[in-house]
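Just the one chain here, the form predicted on its own, laid out as C-alpha cells.
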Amino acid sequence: MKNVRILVVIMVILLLSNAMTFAAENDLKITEKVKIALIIPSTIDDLAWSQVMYEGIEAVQKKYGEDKIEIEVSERLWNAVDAGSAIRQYASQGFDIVIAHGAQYQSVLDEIAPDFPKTSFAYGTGFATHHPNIFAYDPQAQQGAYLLGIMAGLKTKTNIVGIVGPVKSGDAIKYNIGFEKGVKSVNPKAAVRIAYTGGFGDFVAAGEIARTHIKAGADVLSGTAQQSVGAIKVASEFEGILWLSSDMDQCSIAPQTVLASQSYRFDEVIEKIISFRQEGIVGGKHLELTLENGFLEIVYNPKLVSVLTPEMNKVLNEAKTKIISGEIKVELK
C-alpha cells in the first residue's frame, strides 16, 4: 500500500510538472510593451459583450504585467462615426492593436486601416479581412447555443421556449439558429418563439419581450447582446423560470434564474493576435472561437447545476463531444 501511495504521488508530480512545462512553452515572450486600445459600444461593466472582451484583455495584462501590456478603453461608442474618430486617434498615437468590438465597425476599419499599415486592427463578430492588417474574430455562437438549446428542450415543462433577440443579423442569428436546433434535437414538440428589439442596448424592450414570452407560457428563456441583462432581471421576477445566457457568465445577475452561459474566451484571441504580430503578421486572419479550440465554453451556475440530472448531463456531454469531433455540424440554415 505504501508503494502504491508513493507511485501516486510521483505520478501527480509528473502531471503537474508537464502541465507547467506546457503552459510555459505556450506563454508569449513579450520583450516590448504592447499597446492595446479597445472601442466598445457600451461599457466595461455591461455584464455582456463589452465586459467579456475588456476582461479578456485585462486577463492578458494581468498574466504578463502592466509593463508589457498597456490598455486604453473608449466606452459608449454605439455610433460607428464617433467610433471612427477614436480608432483613428489611437492608431495615430502608436497603439499596436486597436480593437473595435462590434460588427458595426467593419466599414470604419476598412476606411482607416490602409492609413496605418503597421497597426493591427480587429473587430468581431466578423469574418471578412479586406486589408492585411485587420483581424476578424468570429465566435461560432451556434455551437454553444446548440448545447444551451438542449438544456432548454430537456428542462421546459410547458414546451414553450422564448428567445429575446437584438437584431436579425450577425452573431444573434447564429445563436438563435443553433439554440433552436438544440431544442428540437431533444424535444421536437417544443415551440421556440423569437422576438427582436431592433437594437443591442434596449434593456426596457428586452424586458418587455421576456415578460410577453412568460405570459404566453414560456418557462425557459434565452437571448443575446447587452440588452439581455434587462430580460434576465424581468425573468427573475417569476418563479420557476430558467434563463440561458450568451457572451459571458451572467449567473450573478440572477443566481436563481440563470442556469448556464456560453462564454467567450477573448483572452485567448488577444494572445493569438499578439503571437501573430510577433511572427510579423499584422492581420489578414479569420479567428474562430469554437468548442474545439476552447475559445468558447459553457459555464454552469453552481447554485442551479443540480437541476440537470445525470441523464441530462450525459446527453449534453455526448452532444459536446460530437460537435468537437465534427459528427454534429450546427449548420446555419
The other form holds:
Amino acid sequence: MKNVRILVVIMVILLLSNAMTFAAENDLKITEKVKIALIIPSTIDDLAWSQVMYEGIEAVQKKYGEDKIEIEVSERLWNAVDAGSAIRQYASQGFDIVIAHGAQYQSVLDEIAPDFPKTSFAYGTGFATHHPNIFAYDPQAQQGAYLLGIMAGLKTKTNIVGIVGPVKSGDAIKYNIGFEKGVKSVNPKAAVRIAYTGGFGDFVAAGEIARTHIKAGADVLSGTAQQSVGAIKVASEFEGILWLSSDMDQCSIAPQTVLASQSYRFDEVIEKIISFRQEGIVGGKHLELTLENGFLEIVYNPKLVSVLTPEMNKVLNEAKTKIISGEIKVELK
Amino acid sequence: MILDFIIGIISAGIPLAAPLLLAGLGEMFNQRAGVFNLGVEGIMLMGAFVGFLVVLTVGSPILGLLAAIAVGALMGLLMAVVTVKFKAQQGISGIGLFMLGWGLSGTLFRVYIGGITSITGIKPFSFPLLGKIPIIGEIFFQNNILVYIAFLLVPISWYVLNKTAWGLKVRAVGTNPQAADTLGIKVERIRFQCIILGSMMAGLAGAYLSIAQTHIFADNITAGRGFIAVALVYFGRWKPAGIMWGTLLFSLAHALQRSIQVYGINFPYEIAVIIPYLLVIVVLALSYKSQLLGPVALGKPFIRGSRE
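Following the display of the form predicted on its own, present the structure of the form predicted in complex with the partner chain.
After this comes the whole thing, all chains and molecules, with the earlier chain placed first.
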C-alpha cells in the first residue's frame, strides 16, 4: 500500500513537472518591455477585423503583464496615407513592433521600414516582405470558410446560400472561394449567391444585401468585414435564418442566428513575432494563420450548436482533419 | 420571378430613400436661405448616436427621435453661430462640423455604450387591410412610420416654402439678402432658423438609420449618406418634389444593383455598385438646360451694407 502511495506521488510530480515544462516551452521569457503600436482601419470595438487583432495583443499583455507589454492604438486610419504618418511617428518613438492592420498599408510600410531597421513592422493580409524588418501575416481564410461552407451546405433547406461581401479582394475573396467550395462539397445542388457592398464599413448597405438575399430565398448567410454586423442584425430579424461569421466570434450580436465563427488567433501571431525578435529576427517572415498551426479556429455558438446533428459533426470533423493533414487543399481558383 | 424582382427592388428602395429625404429636405431649407451645410453627415451621426442611446437607456423610440432632433438643433445652432454670426466660410465650417460629429459620436459611443449592441427600435408595420393588398400592400403599406413622415414632409415643405410668409422670407434671404434687409426682414434670424430646422431634420435622418433601419449604432454608420443628401438637393433643384425624386432614383438604383448581384445576373459588381452614382450624374447632365438657378446668395455671408 505504501509503495502504491509513493508511486502515486511520483506520478503526480512527474505530471506536474511535465505540465510546467510544456508551459515553459510555449511561454516566452520577456525580460525587456516590448512596445507594440497598432494602426487599425476602424475601431477596437468593431466586432470584427480590428477588434480581433486588438484583443489578440491585449491577450498577450494579459499573459505577460503590463510591465512587459505596452500597447498603443491609432484607430480609424483606413486611409493608408494618414496611417503612414502614425506609423512613422510610432517608429520614431522607439516602438519595437508596429502593426499596420490591413493589406492597404503594405506600400506605406515598404517606404518607412528601411528608415527604422531595428523596428519590426507587420501587416496583413499579405505575404510579401520586401524588407528584412517587415512581417506579413496571412490568415488562410479559405480553410475556415470551407468548414463554414460545409455547415451552410448541410443546413440550407432552400438550397440557396447568400454571402454579404465587402470588396472582391484580399481576405474576402479567399473566404468566399473557400465558403463556396465547402457548400458544394456536401451539397452540389445549392446555389451560392454573392453580393458586395463595395466597401468595408457600410452597415446599412450590408444589412440591405442580407435582406435582399433572404427575400430572394437564402436561408443561410455569411459575410466578412466589420460591416457584417449590420447584416447579422437584419438576418436575426427573420425566423430560421442562420449566419456564419468570420474574423472573430460574433455570437453575441445575434445568439439565435450566428451558428459558428471563424476566429483569428492574432495573439499567437504576436507571440511568434516577439519570439522571432528574441532570436534576432526582426522581420522577413510570412506568418500564416491556418487550421494546422491553430492560429485559425472555428468557434461554435453554444446556444445553437445542437442544430448540427452527429452526422453533420462527423462530416465537419473529417473535413477539418483532412485540411490539417493536407488531404484537402482549399485551392484559391 | 420578374414580378418578385421588381417588387423587391421597389419595396427595398422606398424605405432607404427616407433618411436621404429627411436630410435633403432639411438641407434645402438652409440652402434656400443662402447657407449650405456640409456638416449634415456629422449631424446625422450625432442624431444616430443620441437617438440610439436614449432608446437603449429609456426604451422609448419617440424620446430617442426627439433627442436626435434636439441634438441636431444644437449642432445647427453651432453651425449658425459660426457661419451667420461670425461669417466663417461655409464649406470649411461644414466640414469641421462633420468631423466634430463623427469624432464625438464615436467617442461618446465608446464611453457610454462600449461596444455594438442592439435595440428593438421602430419596426415596420402593416396597415390593416391595405397592407394585405397584393403588390401595392407590400410596396406602400408595410413600412415604418418614419417613412410616411418623410414623404409627408414633401408637400408640407413645399407649402411652407411657397405659401407662407416665412417661406417667402426664406426665399428672399437666399436670393437677395440686401433687398430683404431693406424690407425689414431679419436676414440673420431667418438663416439661424433655417440652419437649425435643417439640422433638426438631419438629426432625425441619423436616428432613422440607428433606430428604424439597423437597430444598432456603429462608428460611421451613415457611411456618406449625409453628403449624398446634400448632393441630392442640387439634383432636386432646391425643390421638395425634385429632392424626393432624386432620393427615390438613388435608392431604387441601389436596390436594383443589390438585386442584380443577389440574383446572380452576370454583371460585374464593380459596375453594379456605381450605378446609383452614375445615374444621378447622367440625369443631372441631361437636365442641364431645364435647370433653374439655385439661391443666388448661396454660400455668401450676409454683411449689412455690403453690395454682395
